[in-house]
Amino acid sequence: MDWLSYLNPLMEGAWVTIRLALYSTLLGAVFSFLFGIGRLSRSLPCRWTSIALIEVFRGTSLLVQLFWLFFALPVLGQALGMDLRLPPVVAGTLALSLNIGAYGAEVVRGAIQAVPRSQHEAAKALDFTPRQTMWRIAIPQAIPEMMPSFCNLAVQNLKDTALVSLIGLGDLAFQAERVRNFTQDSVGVYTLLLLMYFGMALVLAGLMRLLETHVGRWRARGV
């Protein structure tokens, strides 16, 4: 087989990787805000729950988290009389999004805390409630500061998707390994794999920079 003949199965895997990266990045952004804002909550149960989740998912390996969700969770569910089996795509998306959410939560927390104290005092003078201050003053000003870090996390998440091949999900890394096993052409297959991940990372980084620019203009207009 020549290198061009490898492209068909690799492109099929690349499409799975793109969808997985998209789903997990979007869900990870949601977890980032939930955990990050929860860590700043005045409610002790909410704050400590957020801290616990952040530390667990930052302090353990993504690979272990993935294996736990896919292999250990069904066993636990069986012991409890429940069916907790997750399809590979769900387990992969959940593990990736929780992991990126834990790291993103610190980005959210830091950006919100970086909003000048005078803004909070002005909101208080206008008789804003703490919730109104958070959602109408702090978060809109903090979002542009989060964007560079979120761009890095999104690219890192794209590269981390390769781990889902270990639970049988037919992503780019999984398809590349199948082709390599069939052809024994490690140089050709892994070179294409390297270039395809690099290309997807460049496109994703470019899209995130466009989003960052758009958010910066949105902030400049004072919206």
Partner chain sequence: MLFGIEWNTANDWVFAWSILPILLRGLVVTIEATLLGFVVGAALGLVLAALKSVRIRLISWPARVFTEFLRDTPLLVQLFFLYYVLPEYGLVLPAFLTGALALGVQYSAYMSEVYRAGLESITRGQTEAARALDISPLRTFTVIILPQAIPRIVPALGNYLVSIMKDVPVLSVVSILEMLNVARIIGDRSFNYMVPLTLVGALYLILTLIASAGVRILDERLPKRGIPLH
Given for the second form:
Amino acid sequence: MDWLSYLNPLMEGAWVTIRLALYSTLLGAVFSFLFGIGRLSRSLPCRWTSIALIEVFRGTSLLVQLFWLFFALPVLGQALGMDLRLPPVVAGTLALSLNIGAYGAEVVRGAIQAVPRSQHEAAKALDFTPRQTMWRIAIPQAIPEMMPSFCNLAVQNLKDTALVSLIGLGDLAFQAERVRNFTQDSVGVYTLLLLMYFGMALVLAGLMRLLETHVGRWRARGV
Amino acid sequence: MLFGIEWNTANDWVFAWSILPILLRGLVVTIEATLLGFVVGAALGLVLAALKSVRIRLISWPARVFTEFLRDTPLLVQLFFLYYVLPEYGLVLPAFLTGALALGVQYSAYMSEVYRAGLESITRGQTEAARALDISPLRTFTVIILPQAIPRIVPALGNYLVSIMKDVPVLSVVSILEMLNVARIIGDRSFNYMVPLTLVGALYLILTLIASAGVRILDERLPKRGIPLH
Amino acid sequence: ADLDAIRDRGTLRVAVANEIPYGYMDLKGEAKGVGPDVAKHIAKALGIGKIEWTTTAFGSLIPGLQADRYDMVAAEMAILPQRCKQVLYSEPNSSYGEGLLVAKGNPKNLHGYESFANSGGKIAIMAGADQLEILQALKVPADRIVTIANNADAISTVTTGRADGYAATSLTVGELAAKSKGKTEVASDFKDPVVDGQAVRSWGGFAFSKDSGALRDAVNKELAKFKKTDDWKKIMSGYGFSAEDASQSFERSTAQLCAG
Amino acid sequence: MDQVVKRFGDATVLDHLDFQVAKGEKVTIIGPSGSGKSTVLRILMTLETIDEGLIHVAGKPLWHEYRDGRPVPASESHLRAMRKEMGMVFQQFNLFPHMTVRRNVTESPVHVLGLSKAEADRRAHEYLDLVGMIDHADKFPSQLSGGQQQRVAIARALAMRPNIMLFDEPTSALDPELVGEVLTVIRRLSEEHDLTMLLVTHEMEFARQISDRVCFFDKGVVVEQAPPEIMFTEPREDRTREFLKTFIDTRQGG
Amino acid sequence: MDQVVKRFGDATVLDHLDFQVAKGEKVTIIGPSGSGKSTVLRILMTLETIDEGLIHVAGKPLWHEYRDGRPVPASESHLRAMRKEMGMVFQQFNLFPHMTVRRNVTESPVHVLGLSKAEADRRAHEYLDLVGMIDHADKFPSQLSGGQQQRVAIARALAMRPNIMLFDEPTSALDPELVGEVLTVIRRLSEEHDLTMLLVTHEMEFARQISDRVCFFDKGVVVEQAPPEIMFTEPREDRTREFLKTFIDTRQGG
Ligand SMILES: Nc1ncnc2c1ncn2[C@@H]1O[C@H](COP(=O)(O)OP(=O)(O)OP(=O)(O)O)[C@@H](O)[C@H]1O
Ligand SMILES: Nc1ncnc2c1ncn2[C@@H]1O[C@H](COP(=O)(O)OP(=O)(O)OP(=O)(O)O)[C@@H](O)[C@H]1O
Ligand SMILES: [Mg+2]
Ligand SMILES: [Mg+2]
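For comparison with the form predicted alone, kindly provide the form predicted in complex with the partner chain.
Next comes the full complex, this chain leading.
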């Protein structure tokens, strides 16, 4: 078998996938906090914008969002006289991270709300402002609570990166299509492809678990 | 023209109105694929859950790895695999069935976890009490365990139904004419992507809102008197 | 895109659609095919040192051009009136007829697109390709048309019976038949589809966005020069175009084709 | 029980245990936590298997059958027949939460014994009345207090008309003020019915009143057994004395 | 506190309560569960709002400000200024679990008072030393015993240099053997520092030793207040006597 000859283009694609997953996960985490805290905000416009964004991105299909950002947004931009022609990488990263953001927002919100009231009271007794209480007390305590869900979201996101191949980004799935186009060896290419995604997901889950123990180290018992 | 329906590109609103019937044809396919995928996933998930709970390691362990494998690999790639690799071994399914199968396979992994969690939440005491009363294993499962598990399982499965619906557009890559694919074809031919894609997004939003509400109603209607759910 | 800006940049951005032999990337990531090979010569003649290649789905070629994701499409896209409304075309670079890919032995005895208008068989086409128009003109019902995402899927689509035939240009069909190692073949005695009393033949050229007139003109000038050389003929025959295909490419002008 | 050995992994929980209960006898088992008290009941109810030894219930081997005069491991049908002899009441009640009180009690008579619905209802009425729960027959377990749930659990076990009743700490999951009602029911049962009873409890006073015999378990063996008057006043063994002493100290103090 | 009324829904928890504490005075509040003891402290700490009445802390109204001579509801900035006067120690310690002991103590001085990191560290050192926790400064709360956590909580409150310290049953969440260490710290505090102290506790012996005055609360009003010698030996009111009696009965019995 000339599987070895596949490896080069596939590795190239895997590298794109890894970077894409990394960027979109990081940006997605930012969106998660933005939307999640926005939902808890006392200001109505802030809350409603967050709710609307969360509902739209949870309520529609990722692929639809991806195509919309890639094909429809430039047209809208033209109508508005703006240049909204996002390069595939940007459209892909944006769609993926908005998706994580919408799902992650609920995680963030739940975890923040799970911080006991007594912690807020203790902070108030020490004269923290509500904002300080949020950023110094509630959020840091909520983060370990969020980690398992974020781990799932990250793996889900890694899988979802495969969809960007459909807007022509040269990720792993895209390169695999190219190789198959050439060799017509569906069995070999797809088997290899599945295994590569599986391997990346396992590594990612492992890394997330390490991160989880790291951010939750204060919860560890024992002197 | 698609499905024999012409569209009118006079302006965006007219265009949208004229392609709506075409998109609704795609919507029907989307719903069909969702339902079929759900049924396949629910059934396969049950099999996986059963295999994972078998006490023989040689069976349960591979089942567990397989579930993890399914969970960790993209639907798109699984779909390609089923679509292009199965035929090489002589198993040719129509595109639509392949698509539904891929959805089912991917979600069976998630659903098997739902079953497992639902069943495990029922304490050992229930089985033991049933045994002490000499109730047969089959009846214990169907009359004692299942009714208690179902109110925990059904809402979670319902949520996956909504997720499956959102994953159906992936099937467009194997030429299934679901809603997104229809919209793209319209876009390709009319060179206007904005209207069909925006319409698809709006239709999806409506669809998922309805489906989520349906799941919630179903959840409320389930007979769960007396069953402690937490 | 502006020609001067491209010259300043020193890079021409060119898109192909992964169609052998019109334009594609080989395993090493190098662009090949009639379109790319000719484009390389023209770029050099225009004094542009570097070409940045993009591969995308056929259906995305024009939207990408409009979104300024690349300066030029070198996919030998057929010059058609409705496309002329969306993009600018160079003069024809190639000409090609239609073909039909069928399973080994041609079990359904198919010899033209017209068969599908009458029989219950299914015919596959690539998403965004112009065969759809031809089939619609031949009154093939929509539920007998299977749309696939790219050429590479055609072999499996036909061998597995998901469709009985694959409609594409004769070159694509020939290429696919060769690659399928005997599992498929080119339908013999292929009858060219006749639309509006004329046998269908396509003329392919380079496409540009509507605001790239200067670039298009410059390309036209170099293309006309290059088509007179043996190098051009060698490229054509190297990718399987017949002498007929080559000489036909001089028979029509883009203006004629766009007028319909 | 003859020379019964039960192991969980490496841990030997019952260690060549010998132990008899006569028909109609009321026996209380006491002993420190982890001494194997529950395990004995659970083995009798065939919820746990045994590793060595022989057990006879009502003259028949429990975990074995005789084929051609030699003991072979019991088949499921044999176990089912043997289980009909016994009823068990659990510490955590283990009522079926999705069934009404009445269905909890009739489920098994109808589907295991094959009684008609009407006949089972009559029986349920009889035993729910006995435990004083007849007014709650149409409620779900979650609507009842712990003491009420346990009384239903007793009625449920009785509805199978067992000859032997096994009680595993029937009151220790209850709030103190609810213990009394359950003990009253058990006391009535022991007085009015000719049941063989095997009871694990920490209610020493209660044990003294109802038992014919008290067994002290420790580390999987019977350390001492005697009628309650003797057991609680002049135990023979040091370990028994010590156990009773610490036990009475902490309990009475609380 | 003048005529303070506090309601939760329909329930009136503080009923026209009048109550004064002088500067430097150490007052203990006792009373049955639900009598409103915690509520008084929580209102002072501005963790609960009031429905009627006036409260003055250090001469200034707590829940009101004077604008043009008329009392208007206090703004958040006024409340913040008032909170600076007070420190509170909770029954459940409420340390920040994700910060080390040191950061628990320095966090608020740095970010609320605006102290430099070094200055705050010095202060943390001072108070952690006072409560005997200086060796544990780099541990997380989950690594400490309850008594140690409570001592850190005291240091944390002190690090804000309040004039008034509020203790809400600081020892009742602790295992009996850990109560002593916390009481020792509080006793030292009351002896060595010129703090006003308001303490809710059930440790009568301790209350007797450190307080200048003991207040007995019941149903949201002050039933009786007196110096401890008088309160614990010859209470005036029947309700006080009864409370102290049952209290001492159950406690000493346990
Ligand atoms: N399923 C099991 N797996 C492993 N060990 C078990 C299991 N069930 C019981 N054991 C162990 O067997 C020993 C005896 O358990 P058993 O429940 O019979 O004690 P017990 O006398 O009923 O104690 P308690 O008064 O706490 O109920 C204990 O050490 C227990 O840890
Ligand atoms: N957030 C609240 N919502 C409703 N009712 C409350 C709330 N907090 C306290 N209460 C009620 O107010 C009354 C007084 O409560 P408080 O906590 O002040 O009593 P306490 O004297 O501290 O009792 P304990 O000794 O149990 O701590 C109680 O009846 C309590 O149920
Ligand atoms: Mg036990
Ligand atoms: Mg209190």
